[in-house]
Amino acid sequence: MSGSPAGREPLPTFAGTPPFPEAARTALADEQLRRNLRHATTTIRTKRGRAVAERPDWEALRLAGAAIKDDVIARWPELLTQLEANVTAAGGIVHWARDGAEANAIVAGIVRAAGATEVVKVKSMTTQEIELNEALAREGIEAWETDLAELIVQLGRDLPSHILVPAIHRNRDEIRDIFRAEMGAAGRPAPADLSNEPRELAEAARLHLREKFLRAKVAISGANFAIAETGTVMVVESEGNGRMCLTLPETLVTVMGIEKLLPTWRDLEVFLQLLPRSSTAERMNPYTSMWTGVTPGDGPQAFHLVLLDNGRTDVLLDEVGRQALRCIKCSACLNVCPVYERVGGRAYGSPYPGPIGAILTPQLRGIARHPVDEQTASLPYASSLCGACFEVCPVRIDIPEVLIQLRTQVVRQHGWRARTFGEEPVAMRALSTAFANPGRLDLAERVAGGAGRVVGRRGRIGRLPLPGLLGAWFRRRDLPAPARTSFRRWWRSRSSRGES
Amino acid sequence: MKIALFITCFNDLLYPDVGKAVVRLLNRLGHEVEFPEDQTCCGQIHFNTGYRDECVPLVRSFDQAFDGFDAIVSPSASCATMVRHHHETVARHSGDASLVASVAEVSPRVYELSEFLVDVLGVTDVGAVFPHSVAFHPTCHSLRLLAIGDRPRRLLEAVSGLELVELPGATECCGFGGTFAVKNADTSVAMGEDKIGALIGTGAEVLASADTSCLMHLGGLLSRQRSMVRVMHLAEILASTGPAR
Ligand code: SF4
């Protein structure tokens, strides 16, 4: 761990993450990580189950949530224009950003114009997606994360591994060590005798952050929802750090993905039931902040809303894949995902981990329009298609269906590229040819049965030093030897003996 | 009722005893079963891995092989899922209206074995005897896509001598996942090892399931670890009339 102050060295990014199988292998070797993840995901999974079971109309809420979001996307231009008009009428300033670079430049410009060299931040996935902190650092502006888990990640010069609990991979001892070593360089130091008690850790963070809240002239937030009908923007959170950021500084900048839109105030009825129960397993989150433009004499006197596309309109191109735009970033799908539970978030190579990352990242990176890099192409395969994610998703995103759809796109774009796929495409075509013809299949089965007798022992094939995908099976698993007589041969001999 | 056995390519080659068990079981219940010899593979491997074009001829040959049957019974929940849920997608992808029509005709007649026994034949006690302790792994496709619910459990509970033991975390994926098992072998094995850890903790003699594909993965791990726990398909237990050999 580096002992240097935050903001001096280049911050870590997801760039250079290897393809998923490789990144997963590294993560799987980390016993501590696996224990932390297992504990955290099983706890929250059970709690979510209880919170959801309290609502007899849960399925109706899910259907309504999906329908409202689908309607938003169908009427995107109209609703966005309505939002812009209403925010502007209430004294806010709306900016449109085609991609991350544009959004980052807009934000940096606003911060500079406000005469600030530092900002406080509300936890936001969107600003992570566009790597805003890194962009601001290049402009000499320090961005302080104020959500407790984000603070742990930032002080630890680490990368987040969960949407809601970015430091889920850290346990109490690790957090104490990070606070002791790093807080001093970033501001008020942690007490020298800090223990690993959650209460003490929270108190140290509270005192450290308070200084920053009171000093900052500019705050940056994301948004959970924005209401087109009224121009109201909204953040839901648990710690109150968001409320501090949203009310104390003079200038507030909100960077919002354009899919966060809702048509009417009334739609909140659905989403404020779906979101807290799905994400923190609470009936209602502790802090809900809403603001409409600027209110003279109360809260920030300048409000900027940056509406970000950054690949979202590309997601529309895929009729199946576009359901990913319904996502409200609750993270329920991560917490039930057996793959995520074992490898953690960083293996996914983007701030969006788990099942939602596997379907959203490739689409935001333009898989519908052009070939993607190998790491991106590995994401749709980072799933056993078990379907646990779809079962819990509050807006009914059929994640397995989208994964299969994206795999089809990957095969179309990369199918014959040996580096990505090895022998697979050849094998798939050969199998398709054999399977389309029962005679050929019968022959193949006889060959396999013969081969099974050569390499098999007592009906099983043990360690086989094969290369590639086949070898991957045998490293830690045996295989039953192909049967001497396939079922179809048995059936034929039985029929010819006249048995029935 | 004209009943066809859809053995699946996987069972045909690796687990022919499962097919024989289905035939024995249905015969014992008084039903004739036919085996259309033109059947090959439902296309699941291709479809789930992203090879949708290569899947089209397989859907076509499936419909030809099983044309004209009232019920098409399969000892594989995941292959039954492929036919019932995804053949339509493949047919639409092909742009061939006659294929769409034949899928609409054939696919709904496909049943996973426990669905066929409980829903169509209306039996839960199939007269089986199996004096062993059994843990049941409800596979993801049987649970979340086919939604066969507790049908296998009800069938197992009615088996004479059988002791059904609770498998902790039963509904969690075992990590097989088709080509996931080789493309992400390390993660797949990590998931499987957790599953067999839970299994061994139950002390069960046999691990049963409605899918031999998941059993191949879990059985492969058990075999490599020299475990004494046996894996068996639900059909083999339901066809049994005495202690396992
Ligand atoms: S995909 Fe669904 S479950 Fe996952 S984060 Fe988004 S809304 Fe939540």
The other form holds:
Amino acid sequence: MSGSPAGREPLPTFAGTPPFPEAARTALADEQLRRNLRHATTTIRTKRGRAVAERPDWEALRLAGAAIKDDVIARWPELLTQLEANVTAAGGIVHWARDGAEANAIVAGIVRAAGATEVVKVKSMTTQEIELNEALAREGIEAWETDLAELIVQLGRDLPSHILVPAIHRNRDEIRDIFRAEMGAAGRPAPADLSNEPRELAEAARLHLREKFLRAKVAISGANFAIAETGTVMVVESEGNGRMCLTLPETLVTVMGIEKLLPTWRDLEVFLQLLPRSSTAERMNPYTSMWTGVTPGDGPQAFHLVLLDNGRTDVLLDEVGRQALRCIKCSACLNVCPVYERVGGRAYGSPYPGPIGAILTPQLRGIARHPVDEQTASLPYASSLCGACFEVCPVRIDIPEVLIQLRTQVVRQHGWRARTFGEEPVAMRALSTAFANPGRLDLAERVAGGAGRVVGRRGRIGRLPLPGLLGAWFRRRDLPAPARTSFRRWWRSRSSRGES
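Having seen the form predicted in complex with its partner chain, could you give me the form predicted on its own?
FYI, this one's just the chain on its own, none of its partners or other molecules.
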């Protein structure tokens, strides 16, 4: 999350977010939030569909992207060592961080050594994951977000709710009011007559940020990709703020999750087609910035690359779950998810929202902790398992498969009575008991057939006056009435009569 300028109260964090069902219930009550999300996600996925349809080889690109990412995971030690050697040879300095606390300490030390008390930042999911801005604030260092959407979130003392568009839950009127009220306390104020027109809002942000770009000594970025073969690091963006951060300051610090590796320069051909179309629905990002170490007299004269683990090597141990490490943070899965569209990103309690957050966050945090972290353990259940996320994923992460795997881990680790999931485990246990024994199954079929004759109308069961989860399910759905005679009983009767 965004850091807090000196003298102002700390900004909110995801700490203390309740389990997903509770957070989702609160979000569903916010009608303005739902309208904003529905409009934004519908627009983005429609544009993405058109951009993807232009590529007759789209499925081949997806297969290639998945294969390259799986190759990276299989050769992590070799490729990370190669990356370190090539970054160092180009004049950069490589740091290894086991977790967020270690990475934050490394970055704070670099900023202090540069004699700076503030930094400008390129939008970075990785630094949000480790709460870098809050850590810098505790060291007396101000971190200024320069991405437009991140700036809106920071000035609005808010939490991000989308990977690509962190302020997707805000409309133009809300953004105008935030700029008018908050820009002056953080630097150049917004014009008093600022309207809600996108051009005017963007111009106000541009003028506000320009003074920060020009005086900053240190910039911090994430990375979309890093090339082991050459030591090159890359960031793609749409506004130009990243280019300013990557060229003007004297010192550049990049915090990169170790899964962002690509083996060779040629591999970029695949991902520079997959990523723009999946994220911004563009054929190419307007700004694609690459740098290899330092060049005397050109750009930052000190470059530090912080390689972050923070649970990623633990994810590697799960043969099913490790496919989450392919993720290129495009956000396509969020824009098609019926759950995300209705509750937004903050209900997930993590900078990684939506379907990918439902599998990545539990794996990075560790789903088997004791005592059970109910918020983390609830995330694999934040899905209808419709499969739309897998269909759009540019690197073919089978998110429903991983969700089921994680649900299994939750049940095995914490027991079927885990109260986070209410009546569901009770129903699953009852079904398990019935299906485990032929006699019990036969009895259950007889009871269901009799009940179907009583409550079924025209062959279907509609609304039932039942409490809890089962009653809620039937309020919006109907169900074919169970057959009066089960197939097993019908087959036995045929066999007893000698029919074939």
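Definition used throughout: the rigid core is the maximal C-alpha set that superposes within 1.5 Å between two forms. Note that the structure is a prediction, hence the values are computed from the model and not measured. Numbering follows the first chain given and starts at 1.
After superposing the rigid core, the Cα of Pro19 is displaced by less than 2 Å between these two forms. Core-superposed comparison between these two forms: the CA of Arg475 exceeds or equals a 2 Å shift.
Look at Arg492: with the core superposed, its C-alpha moves 7.9 Å between these two forms.
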